[in-house]
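Below, in structure tokens: the form predicted on its own, a single chain.
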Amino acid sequence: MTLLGQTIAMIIFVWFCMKFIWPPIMVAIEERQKEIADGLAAAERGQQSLDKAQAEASDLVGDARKQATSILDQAQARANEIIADGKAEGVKERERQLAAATAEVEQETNRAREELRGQVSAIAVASAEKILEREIDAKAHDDILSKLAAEL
């Protein structure tokens, strides 16, 4: 009898659990499984988004490096161009100054020649006057010419 009473009590307990306790537990378990599945799917999508963002970041960094390299190359080329222009201008300026100095030296040389010609002609005229003032004598001529040579 006790066995039969325990069996009936057990059957009622199982029926009660199956009717009132088991369905809410199953709903909670299914909801939890669904939340876990959604969380895993979201994590997978997040991982894919992260991978995509990292790939885009790598592309952007690569493009930025290419652009920076291009800018540096352009700057180097411009610097070389500026240096070449500066050298060319320096050469032109040097040639201009050299031409001006050469012209100035030539003018000074011509002026000195003209001045020297004037002095030589003055000395020649003075010598001729002295020669003409004295009587014509070979010794006097030699003496005057030697003085003239000494003055030159």
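Every value quoted in this text rests on a predicted model; they were computed, and no experiment measured them. Between two forms, the rigid core is defined as the largest C-alpha subset superposing within 1.5 Å. Residue numbers count along the first chain shown, from 1. Compared with the form predicted together with the partner chain:
- Annotation for residue 110: C-alpha shift of 2 angstroms or more between the two forms, rigid core superposed.
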Given for the second form:
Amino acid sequence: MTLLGQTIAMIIFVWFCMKFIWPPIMVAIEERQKEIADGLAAAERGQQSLDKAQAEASDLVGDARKQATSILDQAQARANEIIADGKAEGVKERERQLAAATAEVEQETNRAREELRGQVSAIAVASAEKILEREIDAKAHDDILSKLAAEL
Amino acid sequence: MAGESGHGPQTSGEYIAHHLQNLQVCNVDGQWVWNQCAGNPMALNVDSMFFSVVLGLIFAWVFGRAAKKASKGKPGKMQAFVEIVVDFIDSSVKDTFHGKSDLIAPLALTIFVWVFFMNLMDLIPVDWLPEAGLLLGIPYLKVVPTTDVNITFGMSIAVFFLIIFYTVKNKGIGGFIAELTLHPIAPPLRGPGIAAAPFIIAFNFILESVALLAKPLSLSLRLFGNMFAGELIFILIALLGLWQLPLHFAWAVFHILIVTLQAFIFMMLTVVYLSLASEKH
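Target state, the form predicted together with the partner chain; input state, the form predicted on its own:
Below: every chain and molecule of the assembly, starting with the one above.
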């Protein structure tokens, strides 16, 4: 009796399990497995596109950096050029100024020399006059004096 | 423990015998009598039946509730637990049984969890439920259903019929008979040796019948033997007085392994037998 009862009980429980326990749980597990698999695949795809975007971005950054470097180089070169130009111009200007100044100084010097020469001769004449006034008769030596004055 | 049962002094032998006695009911001459059924094949072991059915209902309730609420979203803890068990059974079955069957996996799950629950009753201290039963006026109470050979044999008989059913279903009645008679020695079907064929067939039949019948027998006796021995050791430990505490603990820890292992073996062998039955040669 116990044996039979246990067999019957077992059949009932197995039937119950087969009907009401196993299928819903398996369905839930399989659906979740599918969902997880999908999620993982999506994550994989996301990772791939992220990698791609990162590669693209680093390419872009590299290009930009290269461009910036070349621009910088150009600017540097241009600046150097400008400086060199400026320097050359400055030198030229200085020389020009220097030449002008030198010429002016020379001119001034000549002029001063002329003036000085006139003054010296005047002083010489004046001092000679004073000397002659005392010692020489102006009338007697007038011809010499006038000759001297003419020579001066 | 001994002597505390309220029935006067009790020897160890009486104590053990009391613990191993089922609560039986049987019909003698049109009268339902309790506990006078020794040798009566129609006796019903009420305690074993009761506990096994209750544990089966617990299984059905717990797993049924989880199944009802099962959703593909984030699982609750109960659902996660149930799914772990289900997945474990599912992978074990898939490893062994290669055919397609809607029955095998739920069968394996039921067997595993149910037998596990029944074995687990072994871990309840041996006196608790029988003493409580005595207070309620129940003279005998054997708590662990799997220590009752009727219970294990009842389950293995169901498996036995399933083996036959699957053999017939997958190989036909002819295939079933052929399997019983034409192995392991193939009888000569023509030539001078044909006279020996009936003897060989008879020999094969005896051999294969024994092999077939040994399957449910070994299945049930293995579980019964293990659990009975374990229970008996628990009872013996309970006789030791104060020393039973550490020993009981140690044996209980070890027994957790046996409980699980035996449930698993019962399930696994069932699946193996059924997969053999449905395999084509």
